[in-house]
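Starting off, we have a lone chain in the form predicted on its own, written out as structure tokens.
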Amino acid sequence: MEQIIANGLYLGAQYALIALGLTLIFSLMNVLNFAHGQMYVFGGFITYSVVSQLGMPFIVGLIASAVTLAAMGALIERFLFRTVIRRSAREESTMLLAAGIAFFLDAVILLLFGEKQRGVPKIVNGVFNWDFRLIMPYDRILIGVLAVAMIVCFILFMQYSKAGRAMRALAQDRTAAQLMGVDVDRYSMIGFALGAMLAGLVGALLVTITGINLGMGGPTSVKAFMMIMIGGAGVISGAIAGGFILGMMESVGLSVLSSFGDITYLVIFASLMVFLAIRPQGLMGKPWG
């Protein structure tokens, strides 16, 4: 049981922190962004590039990954997403937009470096073992700290920073935010960068774990869209509740389930069909939006 929980809280929080970067997206500028997925896989590879091939430190490749990817969200945002916003009035272009972005990157991920599996030497060696009833290696205890540190440090940010307090005016309302003079244009790109920014530092936190390749783009991206789900669109709170309770899910059904072939997300995607008929806005999401 303490091995279950523990696997549950470490994948938990790696999940979350993929969610809130899709949720924010999604709360300031209500795109769902189909690319999210292929930008956690193009962080990692910018750290196994700096990290593997330059020979720099694990910080210096985490730090790249942040300031690339947060780069491509603002360009991506300023230049693709603004533009299409404004000149159309369906919801359904900037959906075809994101699936647009999101094969160009999976195109770009191809050239630049490849299909095969890279990886991270691991940054810390060494198993923690507690009389064999929970055993987890060091790196992985070290990425799951890293991760929830993250957490903590954009939810502070959102809750006590100028920006942070802007862009939750502008999730809640566009308009009055816009009266009060909040400047919607340059949130939004910011709100998009960090949420872009939160993709490429999950995936430079696994690739020292899982490795990356160029298939884990879409299935990340699955998994995120159901983590909002759970937790409510465009809920801060709950895109970390959805992260932990999918993370649970997960450990849970690879351990109980695993006797009985892989069916762990065929129980988790029936179970979410029927929670979601029950509770279509998520746990914590309204039943008016």
Contents of the next structure:
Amino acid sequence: MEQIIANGLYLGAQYALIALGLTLIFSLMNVLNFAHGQMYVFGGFITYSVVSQLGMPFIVGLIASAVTLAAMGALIERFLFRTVIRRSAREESTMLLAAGIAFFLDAVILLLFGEKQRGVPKIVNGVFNWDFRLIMPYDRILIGVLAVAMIVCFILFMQYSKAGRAMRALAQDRTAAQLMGVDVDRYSMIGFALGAMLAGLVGALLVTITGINLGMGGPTSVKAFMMIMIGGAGVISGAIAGGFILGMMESVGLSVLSSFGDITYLVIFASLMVFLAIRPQGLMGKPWG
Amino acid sequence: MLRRTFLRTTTLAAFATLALSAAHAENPTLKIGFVGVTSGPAAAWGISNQRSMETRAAWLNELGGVKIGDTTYDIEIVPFDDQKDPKRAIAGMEKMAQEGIHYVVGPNVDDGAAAVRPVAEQNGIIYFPYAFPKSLYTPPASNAILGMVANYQSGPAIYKYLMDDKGVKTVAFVAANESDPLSQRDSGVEAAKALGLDVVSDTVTYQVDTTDFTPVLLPVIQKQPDLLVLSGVSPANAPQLIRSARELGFQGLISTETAQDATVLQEGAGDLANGFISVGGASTPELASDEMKEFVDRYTKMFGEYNDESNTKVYALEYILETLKADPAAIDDVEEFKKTVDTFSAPNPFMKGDAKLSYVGTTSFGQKRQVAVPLVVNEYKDGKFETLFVAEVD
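Got the form predicted on its own; could you also share the form predicted in complex with its partner chain?
In what comes next, the whole complex appears, and the chain from above leads the way.
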């Protein structure tokens, strides 16, 4: 049982961090960023290049991923989403744009980084073993702690910084925020950059444990969407809750249901359908409470 | 950066190919198709396949082409990405038919290979799938030729070796929840039971997009098998599964019947992958001929990095060309090709010694519908593969 809970918490921490970026972008711009998974993959590959190919420390890879993805996010918002949102009132226009960016990034990743699975050396060696009741490699513990620390930093940033307050205001009421003097364009761009940066950071963190490959983008996006559906789209606390709930469901399901074959995700999807029928807005439904 | 070097090399290779094409412009072109997956999660399978063909074709063209009968041909590879989707595989095979291509390598997976069968048979195409369903190779089917060793051929050989040499008595199977790995798991379980192994776990499966295998492997490791078989595991998942199993304290042997890449294992699992047993080809130092070593060099120069999976994929194009050389009438008549298959034999350029290229499969399929490639079983150690044993298949 201890092992199942520990696995669930570890999965939940990384899932929550993935979902945060997605929910931030949705709350600010009402954009479903289907390319979020590809941004995660891009971040992982950048860290791989910096650490394994250039031989630099992991922290440099982490920073490089964060900066690159933030810049990529800002450029995508400035030159693609902002233009489309201005020219088209139809919501599906941004959805199609996001899907197009996802395919584009897939092709770029294949061209730049190749088709192979990549990984970087463990950043910490050794395994914590509590009498075989709880086994957890130290690098997973470290990544889990870093993920939680980043979530806390993100919450504090959103809560207490000027940019964070501006973005929360935007999420609550775009027009009112504009009337109060919030620079909508500027903070939309910062928000998108922050969301992309979070995706890149998770990719950079997890490349040390799960490795990274071209095909991870799509499934990561799907899981991220599941998390924000559980927690409530556009709500930070909802994304965190959704991440931990999904992580725990996965951990429990894979252990308890293993003798029945691979039915864990079948059960999760079925539960999600029932849940959404009862509470379509998710657990914490309203943007920014 | 390595990638920049790769892009520069690729550009140079493209120019070189164009220049060489111009130099040999007098040769007619023989088109050989490739239909397989070169995008998405399984891209590594098809890309290593396609690049093996392109490397060999460029090499042969550089040497002046391939003489079939009285005509010397330049070889052109016509690729099609089926995205691991049977509908796309059908579209790919139809494209090959429209281009008048009679010989195609691929598809890479079971459902794609089964889907293209009617198109191939209706349009006179011989195809070389990397897929294992026996119905594709057993009469009345006659247009498909298995391009590698099937898991139901390699599995029993590996298990027998491990029983005799390592004292393995219990085995557990883990597979991705997809048609190929599941069918490979089922035939592996059958083979293990037939050999007298005690199968302690065979129900645990995982999603192909799983990123954390610790919860997946926990119930398997608790059964403490002597051998953990990763049925049909992709090169992307293998390092993570090995790493999770070892981190959970598993001390037994780990094996698979698919081909793997040493660099991927090293990056993903490091020393934890030492002792991992997989199926390989002819590139280990004990087996590789000078021609195989040159193939690896050329591949590396063209694409920046070699993929060890290509050790098993270097053969299909060679078989097509050598069979056409043996019977030039087969160039546009696949019935001739089928006749030649029964008696064909040629030297194997990729292995040391007097190894031969020939068609086998009578035992498994009742007819010769499989390329005779060596069953090379490798053990990973410190960043490279070492040959554990070599066997033959029929």
